[in-house]
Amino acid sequence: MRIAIAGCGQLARMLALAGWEMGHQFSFIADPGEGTDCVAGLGPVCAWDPNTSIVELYGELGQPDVVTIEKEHVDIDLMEGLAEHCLVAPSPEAIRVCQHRGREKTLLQSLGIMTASFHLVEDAPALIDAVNNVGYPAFVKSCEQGYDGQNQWHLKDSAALDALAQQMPSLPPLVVEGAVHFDRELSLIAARSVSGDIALYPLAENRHREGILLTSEVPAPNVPDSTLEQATQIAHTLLEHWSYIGVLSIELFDEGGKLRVNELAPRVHNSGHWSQDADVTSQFSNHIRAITDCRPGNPTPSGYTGMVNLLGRSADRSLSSADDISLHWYTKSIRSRRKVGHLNVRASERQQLQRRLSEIEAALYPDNEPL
């Protein structure tokens, strides 16, 4: 089949590399000014802007059988237009909801899925009222385009609130969230095929630094059956609500065994990269299988596995050549805080995995130096 991917970053690269093994052909949709180094040589890249004819673009893409995405911030009008010519998976509606924190949290609550308390604000008085309602600390995020700690504010006192309120005329709509006193962050990668077959990967425990994912450990330790059942129910509720097709990533706060959804991503996700080297069907392969209506493959590793992001730095040979480590490089230029690759780690015992993750983190980021 011919598959077009909206976006030209590392996730598009890894999707295409996984799909090539299955005999699929790929093309890519680039936004104005978007870098394309990650997908160079993997298929034609077609530029898109709102003045482009969707019919012409569809032809330039090679008249794909399926269009999918590697990022949620895509033009919904474009996705809806392409849906008149072929399958768009996940659906434009699922993408539309997930690309806006306000719509996303509103939907979650309507489905009976717990989130942090939240308020949508568009001006300074509404911001002040919302923060006073949820109390300190308050977390403020842009409804769109905020990721890896960008366009996010942690308000600890009234001085921080006043400073942000003064910026409001130049800021986009925001969501104000009350603090969730969670014990850890978990994530769940789910895949659903066109025919409705579902595969759920084990829960991952994620650690962040400066708002960016640093490491994932799989399966997450000390997960009681009741917590796993909650995560499974959340995934099935969302997949069934949208008749979802593809991979859906669910970020969760674990609050004493009670789960709240932090964010959704209608795509493959950084916290699922471990699956490339864990003797399972990777999230990338299962996404391709799902959108081409093949039954998802095995998502459950037999041992322990983890991932360490390469943020603004490369790994030296002692790491990249180790027997228990696999390097994935994105062919990006290196700059501060930028995800340029990741290391996947395998172990037969949990303590061994945790020790290796700590050793790798210390080697890459000595003395907790800033990213």
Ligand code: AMP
The other form holds:
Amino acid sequence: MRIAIAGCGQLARMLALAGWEMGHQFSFIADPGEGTDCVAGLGPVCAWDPNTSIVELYGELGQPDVVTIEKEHVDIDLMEGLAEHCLVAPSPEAIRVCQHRGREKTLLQSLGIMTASFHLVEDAPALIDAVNNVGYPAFVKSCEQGYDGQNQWHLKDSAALDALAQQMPSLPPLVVEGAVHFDRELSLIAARSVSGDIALYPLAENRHREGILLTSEVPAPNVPDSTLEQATQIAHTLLEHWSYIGVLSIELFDEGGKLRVNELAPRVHNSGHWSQDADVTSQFSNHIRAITDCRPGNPTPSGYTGMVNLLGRSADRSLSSADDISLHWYTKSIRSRRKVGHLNVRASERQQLQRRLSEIEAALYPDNEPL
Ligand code: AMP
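Taking the form predicted on its own as the starting point, write out the structure of the form predicted together with the ligand.
Everything in the complex follows now, all chains and molecules, and the chain you saw is the first one.
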């Protein structure tokens, strides 16, 4: 089939590499100024801005059978326009909700899924009221375009609130969240096909540094049945609500065995990269299978697996050539904090995996220096 991907980053690259093996052909939609190094050589790249005709773009893309996304910040008018010509998966409506934290949390609440307590605010008095309501520390995030800890404020006291309130006239709409005193962060990657077949990967336990994902361990350790049941219920509720097609990623806070959704991503996710080297059908292959109406393949690894991100640095040969490590390099230039690749790790026992994750992290990020 012909598949077009909106976005030209590493997720588009890994989706296309997985889809090539199945004989699909790819083209890519680039926003103005978007870097395209990651998808060089994988198919035509078509520039898009709101003045471009959608019919012409559809032709330039090679009249794809399916359009999908590698990022949620895509033009919804474009997705709706393309949906008049072919399948757009996930649906423009699912993307529209997930690209705005306020819409997303409101939907989760209406579906009975727990989140942090939250308020949507657009001016300084509403911000002050909301922070007084949720208490300190408060997490303030822009409703749109925030990722990897960007466009976020962690307010510890009223001085920090006053400083932010003064900037308010120039800030976009915000969501104010109460702090969740979680024990750990988990994520669930789910896939649903055109025909409604569902596959859920095991929960990943994720650790972050400076708001950016650093490591994932899979399956997450010490997961009681009740936690697994909650996660499964959350995934099924969302997938069925949207009749969702493709991979949906769900970031969770585990607070004493109670799960709250932090964020949804209507796409493949960094915390699912381990699946490329774990003797399962990877999240990339399963996304392509789902949108081309094939049943998702096996998501359950038999051993233990993990991932360490390469943030603003490469891995030396001793790491990239180790027997239990697979390097994935995105062909991007290296900049501080930038995700430029990742290392997947396999082990037959959990302790061994945990030891290797610590060793790799220590080798890549000595002395816990800032990223
Ligand atoms: P986000 O961009 O929403 O994924 O937030 C980045 C990171 O900030 C998360 O991975 C958490 O570690 C932390 N964080 C975000 N929101 C909250 C919250 N309401 N309570 C506690 N920690 C949070």
